[in-house]
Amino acid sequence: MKFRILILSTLLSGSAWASNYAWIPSPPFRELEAKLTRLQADEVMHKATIAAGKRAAFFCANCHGETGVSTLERVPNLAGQNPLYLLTQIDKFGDGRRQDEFMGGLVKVLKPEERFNIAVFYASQPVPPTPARDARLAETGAKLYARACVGCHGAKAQGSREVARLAGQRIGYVTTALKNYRGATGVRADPRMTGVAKKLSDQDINALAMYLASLP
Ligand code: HEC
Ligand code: HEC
């Protein structure tokens, strides 16, 4: 793997859920990491590559909407992002990691600048909540969630540099993705996502994708 050295140490806490995971991020990582903290940091900056990644990615808003919120239910929000996580998929669909019968041709034609603003883009926009249909499905999926995810995606499933953001996702996305990981079939795979969705039945699922869906 390019860009991660994964060290995996399982907890024997009792819970089946529980393992722990340490990564450590490799030198052009952090060294995307160190850009976006120095962008952070300045105003007009910011501004302007939220600008030009919002022109470099006038072709995504095909089917990620214009400000990264889909209207397609197979295809993910990009709006509200952790930019490194959006960073290391679209590397993972050019070098082959995760399949994607579009994604795969569309990022290779990308510089690593419009990579980067594009990125800064998608995560600088709002992304709004699905409410939940069945609030029952929901509650079971939110019990689910603080067993066995809240570690990793965080209390209100934020995510952290290269861990998804869950929250307000698409539910037929989340479930897809879900699906994918437990099939380990390579068209997505992550060590740290297999081993717990191979756990996950599909009613599991189905409550998983409407809790996260309904989080702002
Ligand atoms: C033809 C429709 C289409 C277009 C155009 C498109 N995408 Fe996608 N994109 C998808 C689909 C579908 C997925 C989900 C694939 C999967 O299920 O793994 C996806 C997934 C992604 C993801 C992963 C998000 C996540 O939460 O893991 C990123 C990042 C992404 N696209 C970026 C882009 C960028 C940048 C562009 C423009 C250069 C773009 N996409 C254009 C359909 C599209
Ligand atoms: C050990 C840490 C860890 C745990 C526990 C974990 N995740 Fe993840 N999850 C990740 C990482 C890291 C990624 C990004 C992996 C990749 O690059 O494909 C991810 C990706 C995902 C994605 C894809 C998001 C997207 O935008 O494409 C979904 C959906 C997801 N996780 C749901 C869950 C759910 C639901 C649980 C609990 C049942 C869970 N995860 C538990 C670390 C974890």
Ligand code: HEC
The other form holds:
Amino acid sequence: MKFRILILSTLLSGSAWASNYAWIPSPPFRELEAKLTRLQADEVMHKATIAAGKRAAFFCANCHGETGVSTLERVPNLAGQNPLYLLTQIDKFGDGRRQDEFMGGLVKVLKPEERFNIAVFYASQPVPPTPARDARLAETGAKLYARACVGCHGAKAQGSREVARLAGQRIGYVTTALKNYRGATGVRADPRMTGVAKKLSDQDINALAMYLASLP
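Write the structure block of the form predicted on its own for the protein whose form predicted in complex with heme C appears above.
FYI, this one's just the chain on its own, none of its partners or other molecules.
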């Protein structure tokens, strides 16, 4: 925790960072969607945006890894997420719809263009699956996923612009998130997710997390 606070303090201490601390909302969703469509049709600009996003995400690497593949079990992978979904989540931390003092403080120093570039960068990165340590438990997780999760997260858990990609996600992160939804702690709030999670036992959650981590 002290290390995380030190990173934030360092970023906010410089005048350049401090001057950008006031939250600036992203453009409307349709405008972002159109911008992303144009970008994906221009290979040169797409590569340039990825490079800019990598530079802007330098302080994310300590927790989320150099390419968005987390170095910490309870910190999510960002690699491979839909860029519009990821940008929405970044914005939620910035404007308070998602509560996390550390994340909220970090994203507030980013301009809208930097946030967009970061989302494009992470979306372009591959996320490696984690082979299941217990094949039978993962098989149970696959059945649970098909019954309770596939309708929103997709057949291959790839997510969408509105729903998180879960394929290849960290086991510890999925486990913690589902337990927070189940417990209605307020840390994670989504009526659909809470409704699903309340029906899951600890064993079910472990099975789901292992299965999802094993998906490419």
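For clarity, a rigid core is taken as the largest C-alpha set superposing within 1.5 Å between two forms. Because the structure is predicted, anything quoted here is derived from the model rather than measured. Residue numbers count along the first chain shown, from 1.
Participant: Asp100: CA shift of at least 2 Å between these two forms after core fit?
Facilitator: Shift of 2 Å or more: yes.
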